[in-house]
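One chain comes next, on its own, written as structure tokens: the form predicted alone.
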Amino acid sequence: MVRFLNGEFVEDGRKAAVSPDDRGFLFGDGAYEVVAFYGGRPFGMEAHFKRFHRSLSELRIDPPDPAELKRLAPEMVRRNGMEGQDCLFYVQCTRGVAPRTHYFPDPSVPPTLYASVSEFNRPIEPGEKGVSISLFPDIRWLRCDVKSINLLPNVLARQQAREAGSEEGVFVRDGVVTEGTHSNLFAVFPDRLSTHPSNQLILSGITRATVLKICSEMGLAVEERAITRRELFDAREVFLAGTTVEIMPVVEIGGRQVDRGRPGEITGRIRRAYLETVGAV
């Protein structure tokens, strides 16, 4: 697969080498995004972007020109021969190389910029029979709104929520349900969908803010508020939103079925205008 690092397409993608001293691989010093392409179209991309550009923002890493970013999405599809596919455009930029000091580098040195091109295998299947979440405490950094390259916690709760036979694992802090190791979540309660608030606990997610629109145009009533441990198994309807989970609903929480232990209504409602949405059917 063709790799693009800082300014070249490397053809033969396992020749793409970054140095030892780069701080994202010495520290986690840097940020990521990922972009869906439905048939070869991006959705969402300029949010994606934006978004990139406030994360190194706020790590004081020297963005690259969004307008940049938007040019090489579908050149990095092109040149990868996914025209009309689903794939997931990955772009990652780091502080750059420069001897190991936890203090910044010289501010000379050049951020790192890296990107791939990679099969969206959509969860499908998934998205319709539902699956089953796990808890976890959340012992990430209090920045959840970066979305930094530092993911440690979340691999760590994803993979025990593999070894629990569920799909994803979701994060508590203090009583309170804040998100998923790689999704945003919902409940429906009978007069409401709740959410977290977008705030530093969590990565507003491009497609959070989907939903909610839909939810919007739908009429449906959403309160971005704190949902407890405890109010989460008492919710009727409980799924997942990201970009790589799309919609997917929650059938199972820690062993326990979520009502009646399959997908619900108002989850299937949003999940079909998710998709019409983004082109996928």
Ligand code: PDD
Second form
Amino acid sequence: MVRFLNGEFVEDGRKAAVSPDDRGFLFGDGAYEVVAFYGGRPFGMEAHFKRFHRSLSELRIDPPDPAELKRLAPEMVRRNGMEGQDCLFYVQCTRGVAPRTHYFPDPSVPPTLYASVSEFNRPIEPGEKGVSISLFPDIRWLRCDVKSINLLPNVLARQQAREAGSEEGVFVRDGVVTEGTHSNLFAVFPDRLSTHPSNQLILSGITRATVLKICSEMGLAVEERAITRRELFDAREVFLAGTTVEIMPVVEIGGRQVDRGRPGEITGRIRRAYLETVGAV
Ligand code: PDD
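Now that we've seen the form predicted alone, could you pull up the form predicted in complex with this ligand?
Shown next: the complete complex, the earlier chain at its head.
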């Protein structure tokens, strides 16, 4: 696997080495993005790189030139022999290499820019049959709008979800449902859909934005309002939205069936429209 590190393409990716003094390694001091390529074509690349720029700016890390990233992503796909295939482009940027102190390093220290490409094993079966989720207290910080590489609460919740036999962990803060460990959540009610507002408590997903657009085209009303845990259990349909989960129906929450335990009709329609939009079908 060819990896990209600080301006160089490392043919044998395993040999790409980052210093132990890298701020990403020591502090989780950086941000990242994941862009899906369908049949070799990226979906939402500009929006992802815009969000990357914003995350890094919020962290006061000098962001890479978006034009460079737009060239880099397809080049990495090509160098990894994934042209024409479904794959995931990963990019992360940290505050660079410096002796460990909490202060920022000297401004002359360049950020570390890293990128890789991996196969995208699309979640086709879970997307058709639906999945179960488990709920967890949202113990994350109050800047979840920043796509930080600091993912400990997400990692812990996803692992606990797996141990509970669930596909995804979903966070609940102060009685309201925020989002999944790596996805946003939508609930379908008889007269509208609901999803958490795009504020500092969630990552404003590119897939979420795509769903909002699809719903407006379909004439489906969506309310950007945080729903309570209780409302979630009363929803007619629930689904997850994210680059890697695509649109994934939720058929069980903490062991309780959603509706009759089958993917709902609205979710199915949105999923089909999404897969068409991204070029998966
Ligand atoms: N995660 N919320 C969180 C916490 C996420 O980590 C992600 C994506 C999303 C969905 O965002 P988008 O639709 O832009 O992918 C929401 C990526 C894919 C990951 O961590 O692998």
